[in-house]
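This document opens with one chain alone, in structure tokens, the form predicted on its own.
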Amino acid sequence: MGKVYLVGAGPGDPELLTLKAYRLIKEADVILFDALVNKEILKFAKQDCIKIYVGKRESRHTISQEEINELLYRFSKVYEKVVRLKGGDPFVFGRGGEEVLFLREKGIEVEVIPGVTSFLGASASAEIPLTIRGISSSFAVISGHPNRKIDWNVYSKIDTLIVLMGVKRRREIAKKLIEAGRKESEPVAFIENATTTQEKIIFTTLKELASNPPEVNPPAVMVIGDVVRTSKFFNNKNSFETLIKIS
């Protein structure tokens, strides 16, 4: 019987892998990887490694979560090292907790390898500090997925709000936040494909987002709050601007 490793692949840039994640990817007999994993990272795997795509994007699920759980169990009965490779961190909206509980119930040994989660990687790459003295002493991270019920009033007073998986509902989210009491003038940043060569930063305000949202393509992290103004890329104008960052 083998062991399953839930490995965080980080926000995109292969150089942001942890050393432990890099080692396990190189040693893995089987890798089950998600849609948000940079394909360059898979090149670190050994030649005879079995690589299986099990990505789930909105409305495009190649395989159900129950089937993924079963695959992990079956492979762990045959192979020594099974890596479940997830974008960002396995325990931040990655359903890693569900997989751990399932495998434990089956008696399979599991180890979780943390990764740089997407909201930290994206905000850092855009040079947006989530907390900064005098501007923000709190932040919250929520899912914008339509299947989740959200009490927007809870987030009306949080200094910095980060929304993951919220691109499709960005206009609705902005309206809900304004209704809950957040200022219309608050700046918003969307960081597309964070930390990669395809990274784009789109700046707007809650008011513009609610009335005339800019074009944004997933995957993108949404950051709301006055900390956005501190980014060196912020142009401090009322209209939004799209910035292609050149590293």
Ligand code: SAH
Contents of the next structure:
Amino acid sequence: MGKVYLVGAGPGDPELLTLKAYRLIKEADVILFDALVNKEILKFAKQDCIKIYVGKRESRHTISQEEINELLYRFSKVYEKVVRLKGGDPFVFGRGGEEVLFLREKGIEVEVIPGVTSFLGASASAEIPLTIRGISSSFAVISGHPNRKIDWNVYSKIDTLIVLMGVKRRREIAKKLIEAGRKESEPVAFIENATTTQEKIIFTTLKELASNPPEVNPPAVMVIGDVVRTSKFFNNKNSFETLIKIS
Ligand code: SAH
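Given the form predicted on its own above, what does the protein look like in the form predicted in complex with S-adenosyl-L-homocysteine (SAH)?
Zooming out: every chain and molecule, the one shown earlier first.
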């Protein structure tokens, strides 16, 4: 009987893989991978490795979570090293928790290898520190997926708010946050395809987002808060100094 490794593939750039993830990808007999895994990373696999795409793109669910669980279980019965490769980190909105619980129940050995989650890759790339003295001492990461119910009052009080899966609902998110008390002038950054060759950063404000949202394409990380102004890519050059002085 084999073992299942839940491996974080990082945000995109293959060099952001951990050494452990890299080794396991090279040694894997089977790899089940998601839509957001950079295909370059799969090239590290051995030639006879069985690679299976089990991506679930928002509305086009090709395979259910139950089917993925079942596949992991069955492969682990036959092969020694089964790698479940997930974009970013397996335990950040990746349903990794469900897979671990399922396999544990079935008596299958599991090991979790963390990955650089997309919001850390994105904030590093865009040079937006999530915490910085005088501006932000807390951050929260939420899912903007339409199925999630969110208590906006809670998140209106967090200094830096990060939204994953929020592109579709970006306008509504901005409206809700303003209603819940966030400043309309607060800057917002979207980092599309972070750490890949297609990376793009879009800056806006909550006000603009609520009225006339700019075009943004998924996958993107949304960062809301005054820290956005400190990015070297932000167009208002002097705002960082201004912010530090105010606070
Ligand atoms: N486990 C993943 C998150 C899965 S949810 C992680 O740790 O990052 C999927 C969401 O992650 C996307 O909707 C998007 O918001 C974000 N995401 C993943 N990869 C990304 C990338 N390269 N660039 C920007 N956003 C990304």
